[in-house]
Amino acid sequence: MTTDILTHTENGVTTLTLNRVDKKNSITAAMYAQMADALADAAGNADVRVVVIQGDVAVFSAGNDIGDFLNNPPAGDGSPVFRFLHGIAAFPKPIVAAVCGPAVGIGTTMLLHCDLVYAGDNAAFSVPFVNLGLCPEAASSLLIPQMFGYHRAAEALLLGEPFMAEAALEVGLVNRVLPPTEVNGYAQTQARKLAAKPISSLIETKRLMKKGQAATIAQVMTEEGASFGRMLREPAAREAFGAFMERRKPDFSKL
């Protein structure tokens, strides 16, 4: 098990801590396996109420550890990534999210199934998939035009720039914008608050509440996924990628 996740449970309360912050929090398929699993334990244990995801005060996620992704790609719904993803969007109790600085890719597209996100006045939100020659992933081409309306949808999703907190808040993603200093511990309030209810309540409630999309939802990432490994191959995504490893400028004038 690695210490890159944090995983500690009290009164209710899972909380899993993004703790790899000399790295910006990428993540790994270690992480990501962590993660799933910590996802599926607290699913199915009644001492487990409400689980709360939170990264540092300076940096939630810069997205995907690039080197470990490159030797480690994902490789269908049975891989890391993907039993993550599966998991956080049908994951039937409550979960909060506390946003820090840079929330970079799945930084970002992780909190779209989170119940409740509260953002850091510094946090920075970014979905540059286009800009690595890949496309949406964790049904994020679904749920990011439902909840920012298509225009400002295309604006984050086809140029990939970062926006921050107080967009996020008014398009819905977060919940409330506080000083970085508070964000962690004002989810953890919250979480208290939610964990004394009835889980029952919680749970019908939720699932009342997704019931409308959820097998959407499962298929539109399942989509993703294909087109994503399909074009992980491609040479944009070559490009963009050796580039960055290369710490030059991504030239796709021919691409």
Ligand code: COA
Given for the second form:
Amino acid sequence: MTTDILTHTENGVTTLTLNRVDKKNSITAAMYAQMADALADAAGNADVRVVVIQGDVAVFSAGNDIGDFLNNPPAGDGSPVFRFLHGIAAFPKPIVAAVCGPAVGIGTTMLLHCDLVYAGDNAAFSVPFVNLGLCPEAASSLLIPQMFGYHRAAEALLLGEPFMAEAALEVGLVNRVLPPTEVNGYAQTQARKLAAKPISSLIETKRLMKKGQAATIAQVMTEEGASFGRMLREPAAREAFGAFMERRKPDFSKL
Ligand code: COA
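Swap state to the form predicted in complex with this ligand from the form predicted on its own:
Below: every chain and molecule of the assembly, starting with the one above.
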């Protein structure tokens, strides 16, 4: 058990805190495994009615740990990252996210599977998969165009540049923008409101809202995962990861 993910349950709310701030809350295989296990426990535990996912006031998550991408790339649907993604996508109870600072890659795409998202005005979302020689994951190739509209999705996914909290509010990725120091507290307030409601109604309402494309999301995730897994091992991604580690600009001119 790592302390890089903190889990706390109180008054029907389980809070998962990304706690690897010195590495900008980048997520390792062990952290995905812990989050996947925590979600599975929360789904089956009658004492848990709502889950909150939060980071630090200065950073939500820098996405997948790049060292892991290089040395321990995920292999197949049973890997911790896919267990986490399938777990969050199919999670039956409400999930509230609190996001401040950078939310890179899966730091943004996991939010597509949360029900309420609150952001600090310092939040910077990005899905720079192309810049890393990769392709979208977490069904973001389906859900971002649906949510943002195609052209704004293309800007986010093809250019991979960060967009700030107000832009995320405009496209519907976040519910409300707050001062960073208020975000975690506000997410808890909203989670407690949800936890006071009848759980059967929450679960059935979420199921009905999601059922139209639950199967498609799972299928898209599997297809993205196959491409992502292959591309992780290809020269463009190796160049991008090597450049990040060596703190230089990647050179894709021959790729
Ligand atoms: N994987 C592994 N380590 C990471 C990381 C990642 N995704 N993101 C940041 N870190 C580490 C850095 O290597 C550095 O470690 P060090 O102190 O041992 O050198 C530390 O976290 C601080 O990062 P730094 O880049 O100096 O912080 P910053 O405030 O200048 O920038 C980010 C923050 C998030 C904008 C920047 O770290 C970043 O772009 N990270 C990579 C994001 C990415 O491409 N993720 C993959 C998405 S699929």
